[in-house]
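Below you'll find only one chain, the form predicted alone, shown as structure tokens.
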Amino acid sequence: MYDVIVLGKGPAGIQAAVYIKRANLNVLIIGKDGGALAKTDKVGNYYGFTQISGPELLEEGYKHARALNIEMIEEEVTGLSFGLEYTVTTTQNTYQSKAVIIATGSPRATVRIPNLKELEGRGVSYCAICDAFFYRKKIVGVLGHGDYAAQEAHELVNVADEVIVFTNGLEPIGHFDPKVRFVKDRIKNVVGQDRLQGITLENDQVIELSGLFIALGSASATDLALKIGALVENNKIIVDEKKQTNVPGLFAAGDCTPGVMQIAKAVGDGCVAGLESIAYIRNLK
């Protein structure tokens, strides 16, 4: 088991891990890519560099991590749960830790489907492992087409009567359970007032559902936070001055938290989250 798992290998995540490793704690960084910084052509307002490209700045961070022998793996995170310890699920493995820092950058834009937002918590859910129990022997849907959607569908197939994966016009590319049914038509709207009743497709066909689980693209920072009850507002994870969420041992840093979306701020957040996670782990011992 790790002391701390850092989700994200951008400036916030790497900076946090550097402090944790130098405190002689066992830390793991899990990241799929370098996020927005990997696509940034020129950076000219970051301390110490008159001008540098985003990929070059990321590589400097990776060099720093490697110099400290920080374990860093490239996998896609699909789930996060909390019991006696944290469990991080990826497309390949599961990992346990005593604390987690979410530093996966700004969450992606969600799909715009009429009435979807209004029915969140009333049939529209973001965590299959949390809410599958409530849909025993019922028909449920999963909105998505990749490995994240496949993971959510896998949690549901042995509980629900039927699981329908809505790809919203895209081809499925994840490793889906053979028991799921695919609907590839685009979605027109979500049906329901006080509670979700179903989905209307672009051909005006209505498919009745008791629940709909949102699993678009890769799991975002807010997706992971919502899975274990962390507060989220305006697609940002709410943290205190210690970068800790309302869930003990769960910290967040960088663009996934409120404030300016700048590299300097992300690094500062990573510093605070790293130091406070060290204090949290030491208080457990």
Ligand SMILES: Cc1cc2nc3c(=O)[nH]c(=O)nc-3n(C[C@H](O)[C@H](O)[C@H](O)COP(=O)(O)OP(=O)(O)OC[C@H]3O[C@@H](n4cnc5c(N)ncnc54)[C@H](O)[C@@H]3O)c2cc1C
Given for the second form:
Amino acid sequence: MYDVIVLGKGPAGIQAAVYIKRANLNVLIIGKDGGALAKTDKVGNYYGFTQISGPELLEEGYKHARALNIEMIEEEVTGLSFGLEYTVTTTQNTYQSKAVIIATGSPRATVRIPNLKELEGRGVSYCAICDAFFYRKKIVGVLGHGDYAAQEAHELVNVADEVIVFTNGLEPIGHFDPKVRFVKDRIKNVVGQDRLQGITLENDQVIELSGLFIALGSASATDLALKIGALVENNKIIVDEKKQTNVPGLFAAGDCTPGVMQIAKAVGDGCVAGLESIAYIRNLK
Ligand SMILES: Cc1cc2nc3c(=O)[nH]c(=O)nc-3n(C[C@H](O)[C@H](O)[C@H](O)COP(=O)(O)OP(=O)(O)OC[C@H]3O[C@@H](n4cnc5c(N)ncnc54)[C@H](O)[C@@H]3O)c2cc1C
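Show the form predicted together with this ligand, please, because up to now only the form predicted alone has appeared in this conversation.
Full complex below, order starting with the chain above.
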């Protein structure tokens, strides 16, 4: 069991872990790739570097983590839950900790399908592990095509009568359960007024559904936050001045929280979240 698991190995995540490790706590960083910095050609506005490329700055961060012997693994996080402790699920493993910092960068834009937003919480869900039970013996859909969608579908296959995976025009690339059915046509709109009734495909075919689980791309910061009941507004995780969410022991830092999307801010957030998670752990003892 770790004291703190940091989700994301960008500037916010690494900075948080540096403080946690130096406080002699047991920390694990899980990140799936280089995040925003990997896409950044030149950085000229970050303290101490007149000019540096994003990948170079990223490597400096990794070097710092390695020098402190911080455990850092490259896996994709697909789930987050909270019982007596936090459980982080990746495509390969499950990890436990007493606190979690979400630092997985800017949540991607949500998919724009007419009527989808209106039916959130009324048939449209972002968390299979939380809501699968409500769809026992029903027909449900999962919107997505990668490992995150596969994981959500996996939670549903043993509970629902049928699980249809809507890849919205893409080829399925996740490791899907053989029991799922794929529909590759794009979704035109979501059907239902007070509750979801189904979806209409671009060819005007209507498919009746009791539930539709959104699992596009990888699990974003807000997907993970919503799974655990943390407040999300305008696609950002709501935190207080301690970078603490409304869920005890759950912190968030960097681009996934409100404010400017800059490295300096991500590092500052990581510092606060790191220090506050240390205080939280010490209070538990
Ligand atoms: C093209 C471009 C140019 C930019 N130029 C500048 C600049 O000049 N100056 C500046 O200050 N800022 C710049 N930025 C912004 C800056 O890169 C970000 O503000 C900063 O990287 C945010 O840090 P972060 O740690 O919050 O997120 P990120 O750096 O995005 O890191 C997110 C981490 O989360 C991980 N992750 C995400 N989802 C999952 C998952 N499901 N499972 C596991 N891991 C996951 C990623 O792999 C990554 O490790 C630029 C951004 C872009 C895209």
